[in-house]
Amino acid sequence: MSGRSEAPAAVSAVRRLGRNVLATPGRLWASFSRAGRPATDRSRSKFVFGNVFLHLHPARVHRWSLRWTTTWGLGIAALSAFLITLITGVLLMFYYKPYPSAAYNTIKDIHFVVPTGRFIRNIHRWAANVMVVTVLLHMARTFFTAAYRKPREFNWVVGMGLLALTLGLSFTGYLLPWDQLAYWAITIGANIAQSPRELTDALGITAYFDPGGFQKLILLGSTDVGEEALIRFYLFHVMLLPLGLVALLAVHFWRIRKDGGLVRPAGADERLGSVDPETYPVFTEAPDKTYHLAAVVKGRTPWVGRGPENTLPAMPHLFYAELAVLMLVVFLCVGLALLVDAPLKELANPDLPENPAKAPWYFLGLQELVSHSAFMGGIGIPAVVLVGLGLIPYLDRETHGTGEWFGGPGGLRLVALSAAVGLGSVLGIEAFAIRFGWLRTWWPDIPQLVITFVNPGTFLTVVYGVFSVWAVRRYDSTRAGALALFTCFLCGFIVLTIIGAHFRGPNWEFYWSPSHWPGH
């Protein structure tokens, strides 16, 4: 009896199996998707919110965030240059062997025979140049759109911690190779951390009290670039700097969404105009029922008085705008790839120093500066940058003009009396400097603290802190003054680069081709 009366409850729980079998890619996805399809406002939200990677996104985007001309996609341009650096360099490490007596040759390895090798490393070279332009760019952008004020400061300073680990991981990735043009750019590097020697040197206290001589030796773990360079190099490039990048990525993230989402001017809404309900719904499933609220209190937060009118879901209006601006970064990357070889001269030799030796190009503006006073233009001028630009979100305290495009008192003509001010000094200085030479040049034994301090770079910082003064006078605010010191020093980047990049030649001399450098 026993027996018959298992028999059934047999079969039965086989056939729930082989139905539980057929079953199980469905609820495989159900359970990863767990909101299911994003076809309503609500699953839509689920699928923001129940996502480990895209919870960081609000669940609705207010429609002016949504047009190009507000961001033009810059902050997500740099996070996917990011993870294509991210993706190439991890193909690479496969083949890359961080010691000197191989690290050459595994390079050659990868450029010549690993099929494909050439593209991958080609791809992840111009993919860090891109993320650092877009950095510069996105910085520049959130500056001249004043979205750097309340309740966003924080994110502002969080940003030019990302914008100095971007800057980090391109340059320890540039001594990996351990060619001639990696290794004597990263020498000039650390000639540059090593800057202040200039000034303890002058005041007779380096035997007591050498900073330029500690950082240079944290930065390369030894007095010359060789083998302890080369894997504390490797040891930043591939784990601390992209550690500390993630981390501040997420953070940052968090803050826009925190802070209110993107900043707007005050009168988005207005300037958007009504839309047609039945094209932008505010929200695509109707209330089935209504509430009354006998009370609403003003409160503090950033979302006080911004309702879902002229909101959109995250998913798919946001998400599909990232993957637009993804895809336009592999585009650029892989055409660019496709065209131009990553640089690989010759193996690096300590005996014969490359004549120019140039930093990489977004630090040719400090060696520019260096050239005339290695303290001032390698740590005085920088910090005297790096503070400003930290103290801004707390010095202007001022709502006129945020989230416009060059807001605020003076706006674009003040823009473009400081670009012009701004170029015109640059060069002005530059050219008198190169025509006629500086201090040293007239009197050969003039102090060196005179040199430090009174020289070519320190005459240009002085002559835009003039001028930014004058704009907070003339227009009675500090924005004006921030918008005339930025755009001075940003025109004043990209000169100097422009100069150590195509003008510079052996010796550091000028010259205005490199078909006019002595022959050999």
The other form holds:
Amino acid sequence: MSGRSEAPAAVSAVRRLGRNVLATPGRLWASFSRAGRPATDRSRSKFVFGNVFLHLHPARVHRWSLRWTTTWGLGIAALSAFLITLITGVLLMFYYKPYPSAAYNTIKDIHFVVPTGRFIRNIHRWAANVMVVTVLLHMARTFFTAAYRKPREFNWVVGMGLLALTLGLSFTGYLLPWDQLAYWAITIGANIAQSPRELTDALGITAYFDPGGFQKLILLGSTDVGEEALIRFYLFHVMLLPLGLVALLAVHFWRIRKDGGLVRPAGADERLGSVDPETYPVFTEAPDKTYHLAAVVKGRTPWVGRGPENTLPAMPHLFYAELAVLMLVVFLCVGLALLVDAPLKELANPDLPENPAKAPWYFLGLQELVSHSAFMGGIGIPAVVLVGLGLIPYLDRETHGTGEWFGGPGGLRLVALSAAVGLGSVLGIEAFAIRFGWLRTWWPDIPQLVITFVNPGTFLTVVYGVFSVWAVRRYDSTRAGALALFTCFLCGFIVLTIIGAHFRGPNWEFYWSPSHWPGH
Amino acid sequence: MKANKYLLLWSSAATLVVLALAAFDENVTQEWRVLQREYRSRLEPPAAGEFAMQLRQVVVPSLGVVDRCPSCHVGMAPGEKGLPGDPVFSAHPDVGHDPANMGCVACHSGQGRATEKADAHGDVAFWPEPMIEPAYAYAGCGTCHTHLGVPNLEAFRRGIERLERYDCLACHRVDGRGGTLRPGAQGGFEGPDLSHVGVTGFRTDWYDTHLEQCGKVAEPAWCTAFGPIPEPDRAAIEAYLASCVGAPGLIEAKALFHSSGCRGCHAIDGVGGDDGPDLTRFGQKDPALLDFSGVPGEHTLPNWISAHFENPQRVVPGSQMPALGLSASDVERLTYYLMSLRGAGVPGRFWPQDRVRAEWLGEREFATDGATLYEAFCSACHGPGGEGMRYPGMAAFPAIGNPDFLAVASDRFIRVTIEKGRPGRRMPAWGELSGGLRPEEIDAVLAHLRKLGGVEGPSDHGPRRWVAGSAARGRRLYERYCAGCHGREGEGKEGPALANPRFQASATDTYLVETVQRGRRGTSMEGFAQASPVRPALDEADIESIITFVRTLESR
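What would the structure be for the form predicted together with its partner chain, rather than the form predicted alone?
Now the complete complex, all chains and molecules, led by this one.
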């Protein structure tokens, strides 16, 4: 009864409901952005500022950062490769079964019958390699433009963590196909982890103190590569390492913003010239704002009366650049995936060692050093390099050349000289060791401890160190020493990797080409 | 910004092109799609309409089989009739096993999961088990039928010969031969196909029922083709028929293997000598792991095996295997048998009866008469007739069928020699070896040896050691007349090793003295009781002195 008396009001509510229903799509779309449709430079900036994903970007970006030569897009390329592996990796997880009896067959099924499975696995594999390469290049770019300097020191350290996670992801993924390539590469990798034993064995303390064996045990969950290792690597590969990488990536990007964007040289504004007249003068449109956060901003005061004229709205300028790099990487990965299949050898056979068994390519430099001395190649030299890299921003407190390619005392000339010294000495010492052998060849009874400390790897490290000290004194600059050392180690890494990949055959003997290997 | 925009445009466009190519590749150009389109186009209208373009596979979880071969060989998919006579699309011939229950790879090898020809046939790198070539098709049986029963080769061949001589093939078919006697072109007389009769079994009273039929039936074929068969020939025919399991060529190859003495050095499934490599899974060797530098022709396992038979040292430098001087057809047969040594880890409930009987009940798969055992285990070294063998680069193997030897060697001496062997020489201890011979088998071999020489052994009574000559004199004589072949310390060179402790233990002085006196006709061992152009005859005292010295070699 009462319902009937209230009928007119009910009708109006229903009508309102109807109108609301009709208006919902438009409102949903409008509510998507906190600042309305991103139609103008101002609203676009607000759009970027108010979006949880996009606000990792600055609302405006300096024109210097958009120059191709500033970064060559390497960081974004590495991120793009990571996103590709993430998506393709999740797709592969639908079919992959991480158990020794099933793993290989699931890869075969992915290859042969899963729709687009082969293509997706190829993309995954190529993107992973592109990621390793771009991360290394990105690091080299950061170093050579002296971008690690204050206030970006810590982001350099975060970047090293990202490098380690990238290699870890790639390495853990290597085992999953459970073929001969995977099995023996991981066996080699695990033996590299076990390399401190060379030292503890030489000292005769392995029975009491065995960090090498412990590292291998942690890595494999057993003494050999088996089902424990597989499930462990799988867990690391699909969960722990990606989560860690995403977390560190967030820190990495956030620090870029907080540390003042990408590095640029002191005279960047002058060198860029005048601003495009169409650029929107953001700071003069509504000069009625106060800056409450001024108290926590670094620097004495916000610049008043001087807008960031040399900046452009991140949307669309920066976005186009980023998307261009993303699509370039996508093209590279799908193109390679179409042309070259990801490798898959015979089913893993613990009774039939591959000869030569080679680690993944980015560890072949280490494997070459390990062939001279397990401890030095596996732990000693990598530790020296990692600590040295981490210390660079804290030792180099200079400002000359920040943001310039090969900036700093010595510059490109010093880098070229260092490359010559770096290449010359690594080629020389390797050629000598390959041609004439080393201490064990001449004195078979020599104590292993001597070889641990005097081998081609340590010899090379010392040569590089001495040369770097010379550069420090010659240019009276820490940066010069860093330039020399980094360039030398980069050359050493490249040459040793190529030797390990191409010139080493069965029993790690030297061959000019794999076609000369015996038995083929 | 413009440059970035164009970069984005072009990289996106290029990506789209690549994706389109990938989609085309995935959905149009795949080999099995092309083949299935062709198959469909050759079907008659109603069948063509019902034919679905899809991957086809045989899945047998208990065997771990996932075989996608019917994706291309559509005629072999369950429910498909196939195109008769077509090399790709025909239905599978009737072989007693339905591919729908067994899959394909169990018999044919190759890569069942693959969907492209090269991968599926195993003609790619990193696939260790390529398909078995058609010439060796029945070698695939060896995957499960590891212990196919096999008669003596001679009996087998006699069986075939009798089968043909008594015109059984007039009415019966065996392995595709025979059964052609048909008055008129069609619907003629035809007896049952006997190709699988070894598996299905046959009536033991077949001969009587045939005779009975022959009397009753007016059919002229009965009268012309069938007649009385004497008992020994019936037995030969029955022995042959019992080996008919539908794998033509394989049984003969296996019989040849067991008449060539191969098990003397090689063990298969735990039976045989250990001087050479175990051959149990030889047919599954990965060709990619073999050295083909001494092998002419393609890099296939059969080629490797054939080349190895012809010249072992050229294929495997330093091989201890003698070049057996086999005929080309025998090389081919032995290669066939080796290809069938696959012995995959098939679950026990898939084992055929003969394998169960062999592995669980310890039955032999080969005939266990003395002749077969001798041929299977001894003949490669001691010769098919016990005449001893000489292979280039190896010491001569003793002629144990030699009447001179059998006349002086007691049964006990021979039995102990077979049981304990000659440590340090190539003669294994057949009674002690894990894959060796059983006591009753050694007895059978011994009996066969006696038959070969036609000589009974001497009684083994009397003192085992009685010579009492002068060792110093014996030494001089030994060095002059014996050391050339037996070695200065009796270590054995061309002739047997006299210092061998097992030899010393089992040989009596009588045996030694008589051997020196009589020698071995037909071998390098002369009889020293007679003079020869280059030396005088030795008298009994000389020979006893020599034996006295030979006995001193034992302790060295």
